[in-house]
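The chain below stands alone and is given as structure tokens, in the form predicted alone.
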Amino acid sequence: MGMTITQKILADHTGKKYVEPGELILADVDMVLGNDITAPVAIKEFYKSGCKKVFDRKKIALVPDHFAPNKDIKSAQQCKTVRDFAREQGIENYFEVGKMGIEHALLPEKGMVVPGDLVIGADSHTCTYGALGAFSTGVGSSDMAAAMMMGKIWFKVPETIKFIFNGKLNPWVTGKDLILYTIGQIGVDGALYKAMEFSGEAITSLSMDERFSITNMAVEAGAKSGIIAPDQKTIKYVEERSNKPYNIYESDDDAEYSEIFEFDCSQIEPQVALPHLPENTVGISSIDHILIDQVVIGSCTNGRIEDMRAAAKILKNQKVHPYVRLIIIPATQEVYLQCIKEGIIEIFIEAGAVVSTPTCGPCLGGYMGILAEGEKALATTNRNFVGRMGHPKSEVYLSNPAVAAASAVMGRIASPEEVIKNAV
């Protein structure tokens, strides 16, 4: 019996020739990630164990991004705990304010994850790195602590669901729309503790930025991980950023999948997830005059340079609706700087948007965009749970950056076509 790409990576990190779904394994890790919310808990457990030194100071990344720059005294203490630990342990991959970015955009950008890696992070969206052909998954803070001590972690080998996207994408349809559509089809528990493997003509046509959006949201279907087999685009992206050795894995032709789904992309239009779950997706043409109070463009899902360019394309020579607050957050300092070089920040500010330093901020209802009771927001983030961005009686809708930008202009959830048509 052949193996999937996920089985192959896990087998190699366990020293076995073959692993099967359901098997319990103890695997070596290539990178352990924590942020300012999860790392302090892991650090506390690290010290409680009596451990004195991390297993490898080069294979741990600490990124204060959720409440940083510090929003209050409590968050300042959290960040200080991470900072002090990084200094004491000599952690090479510690990213302070001014150098940091949103963790799941920052690590690939810095070349810290490459194809074939096994990455764990005390953050559910660690599954993002599957776009590089790595096995990556979110874990709890106690697992992070154990991995920092030993460089190993227990896994149950997941089954894999294969998703094949056929055909070419319609205008304004992006990777974000493909994953929203997928979650709409299978539900938020449709891939529970399984690996989601994405393939097909439409996937290979996507840029790396769009692929990151897809694997980032695999967890929103309950998945253990999301993964896309590396191709020349992947290799080019990695070799421009990293000198780490990497391994290319592909699923065998006779690999066994728990399910296989095929989608016709000609039938997929830009998607919007209605409150209060990412599975509540509908095509933009089905949206009926939903007024909004706020738009957020950014996050580990859609804060990369192509997302900024898509928003700028819509917002150029436009004005944000007077009743809407538009908050734009480039995911990293590099993305922010590129936006400045390309004149994108100027477009945003002239349109009436607020542009922030990189931070998770409003995505998790942290700060910089909290919703009041009864308010509605459209966001390019990954979750729209009850109270996710503020008051329990507020509402969050999800979309791609072009739809979000168009909606900021129109004052209601709208298609980019409407803004483009009105501009002619």
Second form
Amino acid sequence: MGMTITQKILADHTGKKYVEPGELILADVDMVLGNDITAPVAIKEFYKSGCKKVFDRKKIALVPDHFAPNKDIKSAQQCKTVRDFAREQGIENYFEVGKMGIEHALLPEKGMVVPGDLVIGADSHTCTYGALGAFSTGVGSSDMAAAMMMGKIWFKVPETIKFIFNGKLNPWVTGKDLILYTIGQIGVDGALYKAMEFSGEAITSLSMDERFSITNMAVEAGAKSGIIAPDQKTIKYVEERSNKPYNIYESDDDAEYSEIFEFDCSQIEPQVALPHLPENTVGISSIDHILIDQVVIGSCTNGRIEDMRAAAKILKNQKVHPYVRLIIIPATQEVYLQCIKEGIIEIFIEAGAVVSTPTCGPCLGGYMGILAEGEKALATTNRNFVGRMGHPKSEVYLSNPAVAAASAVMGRIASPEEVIKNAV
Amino acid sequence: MLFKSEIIKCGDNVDTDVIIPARYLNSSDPKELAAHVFDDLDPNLKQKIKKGCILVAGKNFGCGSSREHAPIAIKASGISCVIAVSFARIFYRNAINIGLPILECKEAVEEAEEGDEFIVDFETGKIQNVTKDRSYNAGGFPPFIKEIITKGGIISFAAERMKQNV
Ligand code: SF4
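The form predicted in complex with the partner chain is what I want next, because the block you gave corresponds to the form predicted alone; please supply it.
In what comes next, the whole complex appears, and the chain from above leads the way.
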């Protein structure tokens, strides 16, 4: 029986020739990730257990990004816990303010994850690295602690659902729209416990940045992981950033899938997820006059350089609507710096946006743009749950960066075409 | 592990943001977390939680973020066990890893009404609805997971392995 790319990576990390879906395994990990919210809990558990040393100080990544730069005294304490632990254990991949970025944008950028790796992170969007052809998944703090101790973690080998995207993308449609559309089709539990494998001509045509947006949101369909088989673009991306040896895996032709979906991209327009679940997606053309108070462009889903360029393309020589607050957050220092070099930050500020240092900030209702009762925001983030960005009676809509930027200009959820057309 | 209690019910897709809102995540103290459990879902729900009570939930319980604070808050609130149609996978792991007993059983959930009396045998996965005089089998855990649970959670399991390796 053939194996999927996911089965192959798991088998190799368990020292087995074959693993089947449903099987429980104890696998070796290549990278263990934690942030300022989840790592302190793991660190406490680590010490409580009596353990003195992490299994491998090169294979742990600590990224304070959620409430960093420290938003209040409690967050400062949490960041300090992480920092003290990193210094004491000599953790190589600890990222202080000034070097840090949103973890899931940062790890690939720094070449810390390569194809064929098995990565766990105490953060649900750890599934992002599947775009590199790695198996990566979010776990809890105890898992993180146990993995820092043993270098191993238990898994149930997931079944895989295959998604094939045929055809070419329509104008303004991005990887973000493909994943929103997919979640709209299968629902927020449509891939529960499973791996999502994305393939097809439309996926091949996407840049790495857009592929990351897709695998990033696999968890929003309940999936354990999302994965895209590596190709020349993947290899180029990795070789520019990493010296780590990598392994290219591919699914066998006779691999078994629990389901296969085929989508025709010519039918997909830019998507918007309405409150309060990412599955409430509709095409932009069916949105009718939804006024917004805030737009956020950033996060581990859409805070990369191409996202910034897409927003800048719309915002050039435009002004943010007087009733809208536009908050733009490049995901990492490298993205931020690149934006400065390309004159993108200037475009943002001239348009009337505020630009922040890399942080998760408003994405999870932390800080840097919390919503008041009754307010509506359009964000390029990944979750629009009740209270996600502030008051329980506020609302979050999700979209790609170009739609978000256009909406900031129009003061209502709008298609990029409206702005580009008006600009002429 | 045997649990006997009245049940409280909640619906489908209860996410970790309503189990414990992110604004309280700057603490990891179980008591503090328990004080805010379900705040954004239904402020009345917390009043109904009695020590040892069983929570019966719909599908995809615990979806959303990986915060372990969610099962910790539930456990610290006094809930002894959660039965759901299905759990979001990270929540499922976290619950096992911190020792919150959970079971998946669609029929038991669908036929249950708020206030029904349940008896749950966690070892065998047997669930009894005493009020309705019905019993169900949610299936026990595979041996691998049981070992983690008998060792008192993933940390003790890991600590023990570390000792053996040294
Ligand atoms: S940007 Fe948002 S979704 Fe991504 S890691 Fe930060 S809080 Fe989580």
